[in-house]
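Take a look at this single chain in structure tokens; it is the form predicted alone.
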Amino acid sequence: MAKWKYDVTLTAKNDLGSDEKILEIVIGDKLSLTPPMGWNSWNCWGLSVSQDKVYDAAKSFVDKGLADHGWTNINIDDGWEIFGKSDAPKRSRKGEILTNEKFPDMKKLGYDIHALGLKFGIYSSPGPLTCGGYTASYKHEYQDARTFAKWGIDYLKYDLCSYRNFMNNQNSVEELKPPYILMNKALRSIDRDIVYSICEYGNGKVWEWGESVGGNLWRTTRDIWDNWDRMYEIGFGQVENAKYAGPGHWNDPDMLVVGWVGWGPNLHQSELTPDEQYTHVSLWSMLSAPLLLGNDLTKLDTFTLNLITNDEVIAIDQDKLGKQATPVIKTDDIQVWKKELSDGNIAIGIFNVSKENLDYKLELKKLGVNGEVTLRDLWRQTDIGKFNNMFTTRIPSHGVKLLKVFLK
């Protein structure tokens, strides 16, 4: 597998001064060297998604500055196809998949999204129908891959859905692999790079074989929603799969449920408290998880905007080493997770999973840290100071203290 690396020095200057960073450009066959960042239509619009709503999300990425922080993928989920029970033709005479009236010109949508400097994603299933009952790719895999390429697709979420009707055992690796291998072959047959997102809800321990069938990321769980217990179960359950994460192949614990969500036309503010949302974004970043927003981007309040544009937190998720965090301390009230970083330092998340505000004393030696270190609060973007072993902090209920530990 050929791979080339180029280091490019970028310099920015204005009246306040100047700064330099090294941009590493990697050219090769492997896609998604860092976890995808973007937006998916499902957690706000569900099956009520439309071309206008998708473009509005893309425009918001640019108008509200999210694109400047690395948010690039605009992904349509279920609901763009022809409904399976409809009398309308599902495919053209040549077999090309058709879009419903809410998506009058998919190729134009792709062009418009690319014109904003963003990437374009879409959704299908290996079964005859999607989870919402719309036309899917069964027996048209190669043809759909060619159509997706023609539309300018950069990302495909491939959801098991009705293919389950063909299976005897939904946890059988032998039964789960073939439909994903087939679409991977189809994607590799076209002259376009498309990130391949496998969605089969963690069945058959997909993290053990997802990369072998071409997956760049794979869902490790069933769907998330804006509830502490659900988010806790999913996020803090990502332990067994940690060693399978890395550049080009990521564990996906589902989308972020911050901001205005609703799974249909009637939206509501996320029912996660502000502290729970800090925990949500912190934990997903520590997990090297794909960061896919699921909210109405036209209704971004100041809190949500600040939550998703903190470059120091995003940098933890996007660290090129791609190491997934694991817990090093677990009690009934506190969990401390550790993530190794490419610069030789570490990030730690101290999570208060209890119902009470707590004072907590962390012995740094339990993290494998010896000697004096500097701690930086990543949410507040401030250095806390130098510490030899003991660090004491107060953490609100269901909240987090997210730190970078400078070892050098």
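Whichever C-alpha set is largest while still superposing within 1.5 Å between the two forms counts as the rigid core. The shown structure was predicted, so the numbers you read here are calculated from the model rather than taken from an experiment. Numbering follows the first chain given and starts at 1. First, how it differs from the form predicted together with ligand GAL.
- With the core held fixed, the Cα of S18 is displaced between the two forms by 2 Å or more.
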Contents of the next structure:
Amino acid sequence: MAKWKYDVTLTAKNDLGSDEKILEIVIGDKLSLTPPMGWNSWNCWGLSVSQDKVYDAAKSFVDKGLADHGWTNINIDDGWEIFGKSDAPKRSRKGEILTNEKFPDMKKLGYDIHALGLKFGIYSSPGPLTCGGYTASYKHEYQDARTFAKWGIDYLKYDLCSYRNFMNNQNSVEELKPPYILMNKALRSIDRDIVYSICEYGNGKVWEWGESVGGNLWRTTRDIWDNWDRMYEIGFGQVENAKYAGPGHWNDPDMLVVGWVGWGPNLHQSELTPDEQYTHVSLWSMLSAPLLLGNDLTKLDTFTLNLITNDEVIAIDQDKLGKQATPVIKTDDIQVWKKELSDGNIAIGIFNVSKENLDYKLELKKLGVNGEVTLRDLWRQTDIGKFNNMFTTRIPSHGVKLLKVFLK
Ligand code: GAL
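I would like to compare: after the form predicted alone, may I see the structure of the form predicted together with ligand GAL?
First the chain shown before, then all remaining chains and molecules of the complex.
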């Protein structure tokens, strides 16, 4: 529960006028009152991640202005630990987990990331090995939590991986919960706030119990890839879990696949078309999903930069009500999703999931909208006009119209 709440009024002025916004500062036990925003090394660097690459990403958040749009967490995924099959010691004599040669100084990395005003995330697994075969936290949970705190960690992704070998039934909630409860206790025992990201691919309907084991977010699906079919299956499949999302506990449909990605040293430009990328970012924002970039931030073209710095789109994701969108209209060609917002208005995404460009007539009544309303195009940041029930628009194949509906 929130212990203290402060409203701070921020005013910006220039020759064209002035504007005001209220910044709400909430202090209490709950972390991640809005979905985490940041970067994770996996979708670009995979197991070839290194300290320099992580620092370069952090530096880009600041140098390219991304931090000003809310991008905050810099998260190392798998590949920082000692490889399980290597002859090298995996832990110090005292049992402290060791980093491999690509991460010469984790504490310094934490210091450097914090010095940029950003937050630092790491990855481990409740099994003996991570998914990539690296050393994990099995039987060292408390010690690893202490080590992470010492390094200045603010966010832990805890990935089931080899723990599955101890399980009889991959979907058994009784078997899935204990390793997550254990690490939660370890994290709560240390004097540091660490966002807890559960990753077990949605097994055992994790959304139904993720919050009860301390999770601030939980992966709801298998891994995403940069193609339409996989992104479509994952994104548009987030329906049953909607009611479990809210401030401090989010459904995580995996990371964004925009920009240069590759899961290893060799990168390529996302195979999603520009319209598919608009759909991807719009849908994740409508879902109040964690926004975790997975691309090489040192290589940002103008299109990708615009895609991830549109404040009106980001505001939909970060809305403090934390209500996940649900589909209201679903045909083979079109899906219309609706999200309630904290200011009493709604956001709608009209998605053309067909292979053709389409003209679509939306009956606003079907979304529970009555009377005259103003529609605003969030990607273009312009008001389209006032509408009384019927709204007609052309949407390219696999593209989207993302709108805010001003009810008052
Ligand atoms: C997978 C996980 C990915 C990534 C990878 C690392 O299980 O879903 O997001 O963390 O392991 O090996």
